[in-house]
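Taking the form predicted alone, here's one chain by itself in structure tokens.
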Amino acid sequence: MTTLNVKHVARIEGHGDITIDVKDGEVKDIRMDIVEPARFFEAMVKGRTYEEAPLITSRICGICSANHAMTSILATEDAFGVEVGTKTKKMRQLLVYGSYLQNHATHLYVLASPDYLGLPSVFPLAETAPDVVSRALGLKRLGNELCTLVGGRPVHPTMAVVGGFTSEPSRDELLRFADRLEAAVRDAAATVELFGDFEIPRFETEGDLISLIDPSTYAIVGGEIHSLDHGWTKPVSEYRSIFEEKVVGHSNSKHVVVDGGTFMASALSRVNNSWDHLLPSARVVASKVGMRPTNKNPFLNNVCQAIELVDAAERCAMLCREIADDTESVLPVEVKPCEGIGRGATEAPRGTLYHTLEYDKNGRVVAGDVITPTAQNLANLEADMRRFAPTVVAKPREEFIMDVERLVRAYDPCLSCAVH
């Protein structure tokens, strides 16, 4: 038997180690061990004021923070019985998307692009095609700018909150805005076409893909729960029911299952189950490069990713010139705190993201409740490296450990979210 240790493994946000057991050419075992500490931020909201709660929540995570301040928020309406305007609608909409462009750039070019170029990382590509780096850099400024406009600083967002916002752009910088958006999705679409050009393995989950899905509009902030696999939709206010969390030995995160099953929380589940309320730009650029549902190999969730950049830079262009158009205020509406308990949910970069809070008579958190999109898909992450693993052992043990490394990347795992 020989025991395989890949320590810290490198590219992904947050510590986490893979253990692989190969006996007599077999894989016996494979695990991934998450090993970062556990953070408690479900206790650290508990007494503080329904005001403080999504500020404290989006430290959960420097990436997706916009997502778990906003998740917060609209489990706090939900307790409270707060309704917001349809602008107001729109400019979280913005500020989601802005997190999407941060994240999906980072994690393209910067975390998964050097395994399919064969590099260590991303410093070397700098010397070799600073065009493409510099495409990269200029989506992730983008959404960083655009978070900034919105919610008011690239992380950790203060001007979104229960009820609105404080402030809003005024419209000349939206129309600005607009205008740099459209000219980004061409960037975007080169990344898709770059992805999509990369050889993949050709492998499948046997997970579910769920995610949000919304009659209207390609779900980002609301909707309900949607499975591809058995069709079912559901409503927010059941997620508790829906998803069984596991304690695990080997990790510090929670492990998710439905009915017993795993299943896949990300873009590729996006794409897959509200393939057509994407712009027909994206719809194009994905039928191009040979991304149409249903497909699920997880290695396309990187192309997936490349997708959401095209659809998100024309439909926050689309969203920028709407809001400069509209004269409804989004200063926010009157909240009445009371005892009631919220449910929220919204799509994170990496997948669905819930939240549920607990109130007491005067705004105070009496309990918290986080599930992470990692926290989702560990589950299935080694269930899938447990049937992929085998298809690439044969091979010498760096190739067959970055085989194996590149699947996990794929999935763009959060693990500090994870351990939240």
Second form
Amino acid sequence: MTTLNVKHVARIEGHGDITIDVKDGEVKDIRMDIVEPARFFEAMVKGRTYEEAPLITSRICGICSANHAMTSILATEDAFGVEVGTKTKKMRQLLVYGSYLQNHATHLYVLASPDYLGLPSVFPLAETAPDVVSRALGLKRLGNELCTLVGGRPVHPTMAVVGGFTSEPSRDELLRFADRLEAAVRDAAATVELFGDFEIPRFETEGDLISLIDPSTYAIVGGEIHSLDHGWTKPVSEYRSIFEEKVVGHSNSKHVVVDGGTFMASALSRVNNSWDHLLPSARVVASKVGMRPTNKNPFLNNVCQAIELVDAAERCAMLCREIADDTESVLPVEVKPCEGIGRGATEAPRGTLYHTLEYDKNGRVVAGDVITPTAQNLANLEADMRRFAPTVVAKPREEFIMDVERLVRAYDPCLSCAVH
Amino acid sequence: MAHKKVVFLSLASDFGCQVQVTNFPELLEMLGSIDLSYWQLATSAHMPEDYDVAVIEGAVTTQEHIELLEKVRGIAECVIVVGACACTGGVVGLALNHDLEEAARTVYGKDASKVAWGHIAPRPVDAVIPTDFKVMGCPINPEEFSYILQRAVQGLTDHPHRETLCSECKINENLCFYKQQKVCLGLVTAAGCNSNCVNRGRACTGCRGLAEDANLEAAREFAAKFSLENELLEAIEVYNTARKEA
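For the form predicted together with the partner chain instead of the form predicted alone, what are the coordinates?
Full complex below, order starting with the chain above.
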């Protein structure tokens, strides 16, 4: 028996190792060991005020910080019965989409593309394909600046608080930004074509695809939980009874299953479940590269992220124009803390994120719960690895490992999120 | 002159500071003047045995981290710590307010012992090894990082912002939050962010850590005038619970 070990898999967010046992050319066992150390966020929020809770949970992840802050804000508002206006809701969408532009551009170009270009990193491309690098950096910068415009800075938003926003961009800033977003749709479409051209294995996950859905829009901030395979739709308030968390010995992240089965939370899940709500331009570029529902190839998650870039750029331009002429205030509405439990959910770039915050009558946290998309994905990723690895085990060792790593990166795992 | 070899390491953190570095396109230009030898987030190249500058993100939370830091200190001529977690323990330090075993049970339930892999009380990097440069903030400002990295590769020394944020905030003509009966940590927090949050209507939450020149006694007295003394002290905990006393 030979044990292959990849310590600290590169180009993923956080620390994870892959262990593969091979005997007589057969894959006997394969594991994703999550060695990222726990920081115990669910313990550290205890006793803190409702104003601090989103600030603290935001630090679970520097890539999904907008989502963590936003999800805690939604959970808190659910607990206190706070209602916010439509303009605030639109600003929140912009903030989360800003993180999509940022994350997807980073993941696709910096983390994933070297897999398909046979490079150790994206840096050599600066010499050989400067246009690709400048496109990547342009999209990423746009995401950063959108997060800054509505959130105050690219990572860990400061303007988004329980009840609203502490300030808002001017009409001019919004309109100028809308122009830039529209101009970026072309680059986003080129990203879909680039990833659509990469050769990917013919493979299908056996797990379910789960995401938020919303009858009126492409769900990213709030919505209901939907299962593609089983067709059910359930409210976010029930998430604790839908998902079962399991502690597994080789991972600092818990694994999550639904009715004993594994599933994927991802851009792939969203594009499948909310296909009808993608903007027409995004559906057109998606169809051109052959991505139509139902498609359960996890390697296509990258293409789905690129499709979301097209959708996000165009949608955010529309949102910016809508709120530019909306005079409604987004300053925080009155918040009256009370005893209660609140739940919130958003779609983070890599899948659905759920938070629960329980408060005492003074608005201090009694208990918190966080289920991140990567924690949801890990059991399914391992199931996929077990089925995929035998199909490539005959390749030279380095290529074999590279193929397995490529599957891991297709999931865009975020291990600091997963462990927290 | 040969390019300085730089490695980028991460301990317990949210990777936000590394994300900020990738958010800085000029880094690619800087690559002409440094040799970025190891960066797990961005490249599959392996960690080399020899390097000049180590950039470290994250708080120390395991015995393994301590061993890694001691090894790194023995190799690198210069250690730069980036972000609140590495500089003060940051939000990770808040776990000190709880019993570690209980914290593990809160997260993992009865199976906590299966996964408690040598966790130790969280602490900043300078509680374990001497450091040469600090880039404060949660997250760091990439321009500031670039500036400090350039000083480091040129063999210069650190010159941190000693003054508190109030000095920058006043120049920006912001109204004081205490006048609205709200706690703001600008009173005691290290300057250098150009009061970014306060400029946008949010009181300072102290992510750059306590300033060297902070006068805690005076700050308490000031907050007490608004009956906000306890709130001030509690707010300071978020980023400073694990901070190493100067």
